[in-house]
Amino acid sequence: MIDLHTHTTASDGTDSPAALINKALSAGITTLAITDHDSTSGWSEAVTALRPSLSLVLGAEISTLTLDGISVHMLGLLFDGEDKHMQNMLAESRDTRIPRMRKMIDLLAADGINISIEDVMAATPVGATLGRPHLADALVRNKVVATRDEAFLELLHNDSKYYVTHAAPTPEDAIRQINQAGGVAVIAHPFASRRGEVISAATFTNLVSAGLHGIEVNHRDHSQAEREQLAQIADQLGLVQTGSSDYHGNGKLNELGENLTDPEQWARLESLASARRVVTK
């Protein structure tokens, strides 16, 4: 069982890296990728907690923006974590999240919604990449909404008046940097329209030119028709097809292993990295 997209308390998940490793073992996962938002800070703990029956894929989910302002998430897997240019790109993305959060809080407060930056920081685990899920958790704590899902549905979705974007690399720039760091690039949930505006099928040609390796086809936010269309695009462009849970612990309904990657597809994807970086014990 191969799950190539999960999150921990290093970003917006609710399980520590060690706890996620243990849950993956219990769930029968054999290959697990940890892909926190714009961060590799959970890698060390995950490696320490690793057990012989599990292979660990280290990565990150990189926040990007197209030139026309569409949010795209790019999974970088198996890249060199010591690559300075890669770490600089991740750090710059994280740094823009604080002013963005303050703007969103100001917009909410202007409408009389009870929230402050102190509330959000109190809901954010130490060292985590700050994001909307932490704002959602603060809104739950302040009894503005009942759940994180409700916060996103009513207040924090991409088309909300309270949504503020943040500076980010283009998808093409992120792909090139992942490649330069020796990793592989997989676009995450590209047709998940309920999250907001999505890229068109024609966009994939430019992403392939930049060095895209794969498409996350099987994801809970894709309908069956969207999965079929993405599979067709992957076949036409010679891209690897992956399936993933996008697990966040208690933060989302997603369950570990609810979507998986075919072993042959994974073997092909792994072979495209510059070195064998899967961690085993």
Second form
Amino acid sequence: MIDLHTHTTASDGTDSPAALINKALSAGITTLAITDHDSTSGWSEAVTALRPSLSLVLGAEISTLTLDGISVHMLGLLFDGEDKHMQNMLAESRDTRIPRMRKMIDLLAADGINISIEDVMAATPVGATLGRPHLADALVRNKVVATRDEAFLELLHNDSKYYVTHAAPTPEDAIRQINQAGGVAVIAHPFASRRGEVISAATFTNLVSAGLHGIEVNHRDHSQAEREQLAQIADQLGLVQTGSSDYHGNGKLNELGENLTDPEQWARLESLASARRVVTK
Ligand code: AMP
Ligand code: ZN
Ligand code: FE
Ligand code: FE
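And the form predicted together with adenosine monophosphate, for comparison with the form predicted alone?
And the full complex, kicking off with our chain again.
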């Protein structure tokens, strides 16, 4: 069972990397990628907690913005975690999330909503990539809303008047950077339209030119029709198809392993990285 997209407390998941490893073992996962938002800081704890029968894949989910302002999440897998250019790109993205959070808080507070930067920091694990889910958790603690989900539905969704973007690389820049660091690039949930505007089918050609390797086809935010359309695009462009849970612990309904990647697809994806970087014990 291969699950190539999961989050920990290094970003907006609620399980520590060690806890995620234990849950993956219990769930029967055999290959697990840890893909925190704009960060690889959960990696060393995960490697330490690793046990036989599970293979671990270093990854990150990079937030990008097209020149038209469409939000695209790019999974980088199997890159060299020590690569300086890659780590600089991730660090820049994390840095811009702090002023972005302050702007969102100012907009909420100006409308009389009880929230401060201190509240959000108190709801954010040390060292985690700061994101809207932490703001959501702070709003729950302040009893403005009852759940993370309600916070997103009512206040924090992409079309909300309180939503602010942060500076981010373009999808092409992120793909090139992942390639330069020896990894493989898989576009995450590209047709998840519930989250906001999505890219057109024609855009995939440009991403392939930049070095895209795969498409996350099987993901809970895609309908059956969207999965079929994406599978067709992947076939036409010679891209690998993946499936994954996008697990966030208690932060979302997604269950570990609820969508999986076929072993043949994974074998092909792994062979496209510049080196064999899957970690086992
Ligand atoms: P950000 O990167 O700060 O823009 O936050 C995006 C994160 O919010 C993504 O990881 C999503 O998984 C998460 N998210 C989006 N919608 C929801 C929701 N309804 N409930 C919980 N988390 C969500
Ligand atoms: Zn997330
Ligand atoms: Fe995502
Ligand atoms: Fe994700």
